[in-house]
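There is one chain below, alone, in structure tokens, taken in the form predicted on its own.
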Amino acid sequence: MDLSLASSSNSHFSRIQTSTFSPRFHKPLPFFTNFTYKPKTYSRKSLITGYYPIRAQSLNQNNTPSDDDDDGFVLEDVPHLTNYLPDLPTYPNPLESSQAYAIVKNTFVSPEDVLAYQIVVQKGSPRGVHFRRAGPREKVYFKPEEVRACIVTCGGLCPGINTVIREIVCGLNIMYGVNNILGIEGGYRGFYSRNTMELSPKIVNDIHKRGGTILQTSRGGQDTNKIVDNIQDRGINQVYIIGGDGTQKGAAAIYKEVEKRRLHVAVAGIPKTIDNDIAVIDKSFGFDTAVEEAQRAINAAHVEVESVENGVGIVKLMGFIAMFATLASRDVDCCLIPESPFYLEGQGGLFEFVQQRLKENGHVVIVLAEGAGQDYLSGSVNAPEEKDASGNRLLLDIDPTYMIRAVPSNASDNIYCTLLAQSAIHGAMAGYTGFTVGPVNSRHAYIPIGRVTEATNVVKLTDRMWARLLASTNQPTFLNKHE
């Protein structure tokens, strides 16, 4: 059974063709039998970001494409070091002799394992997009004693960053016997200033109990050539990058430069954003903790407004956190998000709703999401759009409650961060690069970085989750009064 991976500089394919190995993909791995491959039409952008869709069709006994269950199978694969270093030697995975994995029935992930992006399908529909399953492989492309890894954290704070750092360090050391691990301090700028700290299991032992990041962080400051120069100068061959959308775009650029220089360096991303707006993956780490911490702010606001006559409490959060915290709380009267425009005055407006709730209950609690109500803020009309160092839009006045960023992660997120860290380690040791990790339908996968940065998730007003919130708060939809 073989699945050969292929790509082409052509943007269109007029016929089904048998694939041959291309250096843009790793060596053929055992997968399925009797396939020809019809690469999906993709844009030039996808080739730049490492987004490599492969479409497979099975053959019938007459050696012609059939329309069986394999039709429409698409594997969006991630790059591999052997794409541009085809003669790299392999070594037995140290987990073969690991005490921890001795009782595991199947220590290594089969190269045939993939995860479906869409879990709800209809009979007869194409099989659709799939990603490679994360996990340890039987062969690795690094000798543990030759690994010099580094970890960097960029962007805003989020519960769980320290846990990810800890588990990368402990996973590399305990599972693979790696002893040479550096922490890059101060985000991408740390590569320039050469600020580093040695990391070991003893040093990171209890950092998961603290909020923030022991490596410090910053926004922007990326000069890809300088970063890769420093990676070469320091002899680093595994780079673990923890950060959000802008950071992951930077990771993709670093991978492309590494590939251009044909360096034996694996680049792995761990996606981070507290407001859970990363595409493809089920959720981002720290989100559960943030929603839980948001309950404290909502509960405090509720106690305050109940204690005075006609009390109005406002809690400022981020979009998805605002929605989920509202659903979890049951003390919120109204949730306002930027995806659902609202108006203030007149019949059906926000003021009328607040007055009605005050008359009924004597108090009201409003959760206000980051970016909501920008049209009503002084100076927002016709003002030029300003951005921070990471390229994010700067919002006026209505900013989220930052107390939820600084807390340590809860038990659920600690477990999740462990799985993310170990998945990234297994991928890098197995020679994958230019990838990010995350759960897809509850199973961890290796995903092209470009796939998670090409779009940002937003609350969809047509989805059931928003309908559940409206049913819970019994608030109006605040559609424009002229609509």
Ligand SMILES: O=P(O)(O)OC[C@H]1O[C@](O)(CO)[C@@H](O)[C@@H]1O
The other form holds:
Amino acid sequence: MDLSLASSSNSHFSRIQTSTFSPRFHKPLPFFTNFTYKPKTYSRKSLITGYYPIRAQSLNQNNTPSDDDDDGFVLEDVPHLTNYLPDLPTYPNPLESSQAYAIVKNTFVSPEDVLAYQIVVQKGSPRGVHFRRAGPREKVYFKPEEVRACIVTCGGLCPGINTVIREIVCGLNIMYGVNNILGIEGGYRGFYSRNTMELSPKIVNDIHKRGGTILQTSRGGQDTNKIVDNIQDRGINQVYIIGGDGTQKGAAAIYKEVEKRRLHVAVAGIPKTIDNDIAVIDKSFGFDTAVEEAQRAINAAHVEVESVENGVGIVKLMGFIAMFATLASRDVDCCLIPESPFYLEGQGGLFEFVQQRLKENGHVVIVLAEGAGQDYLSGSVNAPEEKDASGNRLLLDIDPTYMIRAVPSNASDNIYCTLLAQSAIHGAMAGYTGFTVGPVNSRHAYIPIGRVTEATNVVKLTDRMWARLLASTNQPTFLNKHE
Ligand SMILES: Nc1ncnc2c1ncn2[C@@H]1O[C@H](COP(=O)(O)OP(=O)(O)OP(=O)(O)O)[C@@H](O)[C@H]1O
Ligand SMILES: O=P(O)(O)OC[C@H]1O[C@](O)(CO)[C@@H](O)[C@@H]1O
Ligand SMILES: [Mg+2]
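Now show me the form predicted in complex with the ligand, since the one above was the form predicted on its own.
Now the full complex is given, and it begins with the chain already shown.
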């Protein structure tokens, strides 16, 4: 039973060698499975973002393609340092002698463990896409005393960033005995334009109680070559990158350059987005905290509108937070999101609905998601195609409730951040690189960075979740406009 990495110099996707496979799989896997990227592009406006960029191709024992024995199993694997450094020495994982793991039955994740992307299947359907399960491996590709790690945070704020920083520092130190950890200040450009700070468990001890990021963050201004020069100059060999879709694209570029230079450097991404719009993973850290905090904003609006005659309150929130806060609140009369165009006048329009609710209840609370109703906003706030420093389009009149992203993370996000940090550490120590971590159907996985940056999640109006919201608020669908 062996699912081991074989080296492949020209592809950053590993081949999986499977001589025999666990009996719990109803069918043995092909002897070799080779993975090639076949990216498919989807329009940003498309409401359906499902895609399968990698196809498994069966190879027979001579390593040539064969059509048989393919039961549709696809592993979207992450790169490994041995892909371009085949002779890297390995060391026993220090967790073997860790007190914390002393009585754990299975300290190490089996190299065969993979997670299914789709868990709702039908009898006879192909087994589909899988990701490598995250967790500690028996062998590591770094001597703990030789690890020089760094952590950088980029993009907007999100509850829990400090917790992730803390847990990377403490996890590296406590689990793997690493003492050399640098904080890069001020985002990507901090690699070459700012000072660094030494991080230790003592320094980060209580930072999870604070919002923001102790390392500071920034948008724009990254220069991949200069970053990798700096990584080399400083002797850094593990890079932990916390940030959103833009940051993860930057991480992929850093990984590519590191691979080109054939450096013994693991690059690990920890996905961050308060909007919860990162593809593949179940949920992004800080989202629960943000939804909880959004309740307070909605509640405040509700108190205000109830206290005046015909009060109308508008709460502006980000992305999926608008939808989930509405579902959680019960005080929201109508949730407006960019994916569901609405109209103001006439039968079935927003004004008619507001009037009706005012008549019934004397007040109305509307949740407006970032980007909704752009057609109705004056162009005076920002020029239509204005961009921020990272090249993201600036939306009109976007002033989402920032209070929700400055708060420290709640208990469940703190636990989640701990798992993310520890998974990233185990992956880097085990020699995986160019990966991002996150839960897929509740289990943590190593996911190729390209998979999470190729498309961002949008609300699918055709999914039952949006229907649940409509059923909860009883708001108009705006689907039947009468001209
Ligand atoms: N395509 C890209 N390639 C390389 N670097 C990128 C790319 N897009 C963005 N970046 C860099 O990543 C950093 C963060 O990007 P951005 O400001 O878009 O935030 P983000 O990571 O998407 O976070 P969020 O949108 O959740 O706030 C910036 O320094 C930016 O220059
Ligand atoms: O004002 P800043 O820091 O650029 O952030 C704005 C953006 O950051 C985000 O919170 C990123 O998730 C977006 O919702 C928002 O558009
Ligand atoms: Mg972004």
